[in-house]
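Next comes just one chain, in structure tokens: the form predicted alone.
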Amino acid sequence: MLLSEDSWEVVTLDLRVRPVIKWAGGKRQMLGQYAPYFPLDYRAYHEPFLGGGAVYFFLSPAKAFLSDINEELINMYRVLQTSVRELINDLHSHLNDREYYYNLRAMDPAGLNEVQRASRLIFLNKTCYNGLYRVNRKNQFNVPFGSYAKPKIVDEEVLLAAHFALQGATLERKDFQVVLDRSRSGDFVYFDPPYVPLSRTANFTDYTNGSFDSREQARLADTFHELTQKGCLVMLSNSDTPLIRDLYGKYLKGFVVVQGVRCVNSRGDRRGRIDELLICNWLK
């Protein structure tokens, strides 16, 4: 059933706001955990990895800057912002059949309107493999088909409640840096880079054909720093390895270990619980 003109304005104010699409290392399990260390009173929020934007839809603030360096996500939000009518109609037209997967999945986005892009990364999300989002070094999606018997493609309630959720936010498709020239004192940033990881085995950093390493890792450090020193509260999320705890060292009083959940790998064996850091910079 497509969404009608009249149906577009008939909408109730208790929509779920959860994320649209599976990101790997998204939040939305860790929410509960994260909760308690939420600062209550800050101008602005800012979310420089935004991916699944877990902790952004939980928090729905007045006014947000979102970015990610990953295009097809950020076209994916502002399609939802701006013509999320559009965006359902068109997801209506996909079929949950292996052909029709890969023939959309080699389809050069470029070729795209800026809806059927985020269409078909939608699609691709929930029918592939474990919803996992992954890309080779030419930038080209390559999860096989995941043969899911009624994958719930179009989810109306959940679009319709993410794109008044993004209505306050400024979304741009920018290194994690750029939040050094929107941020002010009093504002509250929130990182979820690519993790650390524990084992040479357990890496996973490929959202976009790019690499987020070690002197990756000393960089956002860096403007953890930086954002600190502006009198930004600043949040940030990450494995507890030793290379984390040696970059945010001095922030040790603000350190919280949880409990994260490692759900991505495609062996259910290698799959379970792990400690995790969340640092906070006004935690005393």
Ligand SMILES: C[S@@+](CC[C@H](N)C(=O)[O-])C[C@H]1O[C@@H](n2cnc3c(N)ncnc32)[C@H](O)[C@@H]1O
Contents of the next structure:
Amino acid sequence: MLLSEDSWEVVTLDLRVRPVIKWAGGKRQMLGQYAPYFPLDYRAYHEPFLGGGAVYFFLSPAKAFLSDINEELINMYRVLQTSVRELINDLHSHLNDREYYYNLRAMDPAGLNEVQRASRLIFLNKTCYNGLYRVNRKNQFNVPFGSYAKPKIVDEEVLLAAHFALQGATLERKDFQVVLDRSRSGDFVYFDPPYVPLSRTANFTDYTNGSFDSREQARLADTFHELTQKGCLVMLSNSDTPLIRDLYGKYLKGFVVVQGVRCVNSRGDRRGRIDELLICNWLK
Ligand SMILES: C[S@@+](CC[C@H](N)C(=O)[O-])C[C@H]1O[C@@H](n2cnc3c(N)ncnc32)[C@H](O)[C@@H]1O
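Can you switch from the form predicted alone and show the form predicted in complex with this ligand instead?
Time for the whole complex; same chain goes first.
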């Protein structure tokens, strides 16, 4: 907000499009390192591990196919796309209160309507400890209350900017291989899967109650190769580990080493800089 010389209030809106929720493995902090490698020219954009969608919102492509296996997450984006006013109204009804938080956390989303489910996810994300989404084996959200003094539960500017950005997007709750059906030659596909853990104790795969093991990583590498043969521009982020170097060995010239910020111990309370790979199939 700015005050002009004659003290009239001028409100400036910060309408940069950015993620509406914080997500484990979110790529917002990596955008500066990724930006030089994003292709300038492509037909449609695909992001099959959408999460918080940091890369999608940064690029804001006119035509996009966005998907994720997480049902609550895809419901939230659909509501943002079609019913942002109702969503904002519902978000205003929440309380930053411990008891209220645990009651809403315990509620089965299946018993709520779509707007209430989207609103519940955003509220829990803004008020839970460390703003992360994590579920247990029964697919129940299990992060404790964060006790923050003033969490920004309703950020209208960010919600509205995301709403407008999403108008050209197709949203689906699907396994990542849906990209094989949706893509065409000349499309750009960005993969940001759950990473290969750096140690046995590290576990970065708690977004859903499934696990993304080495067989899943190999299935993803097969998908990457198939898209390459089809003529798509494909980019993938993952940890710099022997498994990833092996699975993507034939794209060695497309390996870009970037610096990620990652939890460096099993309790996740110490963070450090760590090498990560960005793999681009068009770099020769
Ligand atoms: C590293 S996160 C993506 C983070 C995102 N790029 C961001 O900036 O916030 C990985 C995502 O993959 C999703 N996921 C896990 N297994 C999947 C699968 N088999 N198919 C599609 N999505 C999957 C998770 O639900 C999670 O949202």
